[in-house]
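A single chain comes next, written as structure tokens; it is the form predicted on its own.
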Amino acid sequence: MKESLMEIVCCPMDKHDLELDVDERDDGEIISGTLTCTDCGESYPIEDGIPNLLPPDMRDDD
């Protein structure tokens, strides 16, 4: 995921900002970490570079 990303994403829930909480970077694109609402406090996954904003009855947590 590029950071650039973070302008146009929001909480699927409530449609307020996310924060970024980056575990991994590579050649700057996010690899792994955390987008977390600033205002329900739902946090959502950042997998393989891939950011799962499935609302959270939605996702698979295999």
Second form
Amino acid sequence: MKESLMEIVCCPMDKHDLELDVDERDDGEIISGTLTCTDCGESYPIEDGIPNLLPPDMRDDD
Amino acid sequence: MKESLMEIVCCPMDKHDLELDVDERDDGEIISGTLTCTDCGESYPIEDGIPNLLPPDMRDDD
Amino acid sequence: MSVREEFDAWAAEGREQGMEERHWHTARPILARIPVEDGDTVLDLGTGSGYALRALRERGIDAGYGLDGSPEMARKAAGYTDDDAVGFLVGDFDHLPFADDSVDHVFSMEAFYYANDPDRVLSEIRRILRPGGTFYCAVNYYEENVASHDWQANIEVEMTRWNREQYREAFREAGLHVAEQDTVPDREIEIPEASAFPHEGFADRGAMVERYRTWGTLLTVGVAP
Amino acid sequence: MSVREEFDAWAAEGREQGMEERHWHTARPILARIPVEDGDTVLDLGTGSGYALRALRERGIDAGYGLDGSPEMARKAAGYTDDDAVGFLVGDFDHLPFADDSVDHVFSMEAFYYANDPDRVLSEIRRILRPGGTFYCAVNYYEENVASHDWQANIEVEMTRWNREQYREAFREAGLHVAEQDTVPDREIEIPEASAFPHEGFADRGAMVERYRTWGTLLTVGVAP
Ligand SMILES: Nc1ncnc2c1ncn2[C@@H]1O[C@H](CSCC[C@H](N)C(=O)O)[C@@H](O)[C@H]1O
Ligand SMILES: Nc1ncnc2c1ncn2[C@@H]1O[C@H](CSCC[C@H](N)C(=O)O)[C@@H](O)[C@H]1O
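Could the form predicted together with the partner chain be given as well, to go with the form predicted on its own?
So here's everything in the complex, that chain up top.
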């Protein structure tokens, strides 16, 4: 994902801002990392450049 | 014209309400009469059932 | 020449019937898009023969009013319907004789560009529309439709030739949200074989195809906030 | 089965390509109507292969984001573009991970009816749209399209089958103005001669013509006040 996505993205549950932690970058692209809600503390993974912002119970249902 | 038109019609110049004077009626239809602005006093003719709400200078330009 | 004189003459020649027939090709799919509900009041600006209101009544609107700057045209329109819920009046686009927030939808077909001051007309429409009301504005005289460029030569009323973007900008300037813009093709007009050209002023078949099938009429839909 | 499992399986089978090809017939004329401007941000809900954003980028939008509930689908979509201004994310319609007033237009093609709670999705869309922003919602699974009624049998995700009026009502209930509603025909799909039927599940040619040329996909356009 591009860092510019941070301008519009938010926590799917409570709509508060997310904080970005980058694990791996390639050019401008964030390949892996974590998005953490500044309010509820829930965290969402970024894998293969794609953030997964499913509600936690839908993300983990397998 | 139908009297129900009075609900939405207004003076084309200052947008104030109009007052209806009926000369001739046929069933529910107003065939001839006059619409007069309750504010500026300008009057608009109804002829053959059709109100003429052109601004006065456009109405009288022939 | 004034709008009144010009179009009184058109009405005297019976031109409203030819316009209805031709414009219907694009008016039909456009009218079908308007989300009218039972109980709605619809205004048709530059109503000509009044066909649009007759069509919308079949979908159950409560009242339809056709405004036209030509008394003769309004008289013709009135003669084509005996539906009590459809009425006609004479008036000018720049000075709409309707109260604030009084109308649910405004429709206008091949008429808007005759307005003396089109920006003012848009403000007037914005004023009379209820919140959420729409303005369906269809124009075949517009910049991208190059075949329309020489129409001004045949008419003494001055016409406004905006492009697509100018329509969107002017709507927004007047306080209308732009919900849609589309070129609606005329799929019905018969276009003869290439050998029949020149035909109806088109040098070749390609030009006529472009005029009708590609550019058709430009629809811009505004919504009152 | 969850949306995620169902559509991860579709992605594994490569079904996003067939959908892109088929849906493009109606998506193309619908996308053309959206009044996008340079600088706009557009969201595609249930993006599949992501073709809609690629097409809108050619018209100059600033950024396009495709959301999909299937991680495998989002991965496929990401693989089909190397445009820096197009991005994909995994998420659920009912819980949109976008800030209030952050998006200019939302598009969704053949996806809305899979939502768990469609009314909630509409509220979410209303929340994230900027004033004057539009929601272009296209669905071929709807009440009037009778040929779609038996689709539920082939999929385990529960689908919502509203009629035209229910769409308009639900949009308004969520605070969106309804600017347009239209059935957009698929004029491109090939329909064979009558003798070839039964064909693709249609008993006769008339049924296939009705399904595609008449009902096509139902477009409802909402505008944020
Ligand atoms: N400034 C103005 N105010 C009111 N009506 C006007 C006008 N300028 C033009 N008109 C009217 O607009 C009409 C344009 S012709 C189109 C008629 C009809 N809508 C149709 O589709 O066939 C004419 O009837 C003309 O009298
Ligand atoms: N609740 C939900 N949240 C997010 N995405 C969903 C969803 N339900 C279905 N989808 C996604 O919506 C898509 C529907 S298929 C349509 C794909 C694409 N718009 C096209 O026109 O071809 C699938 O990719 C599916 O994963």
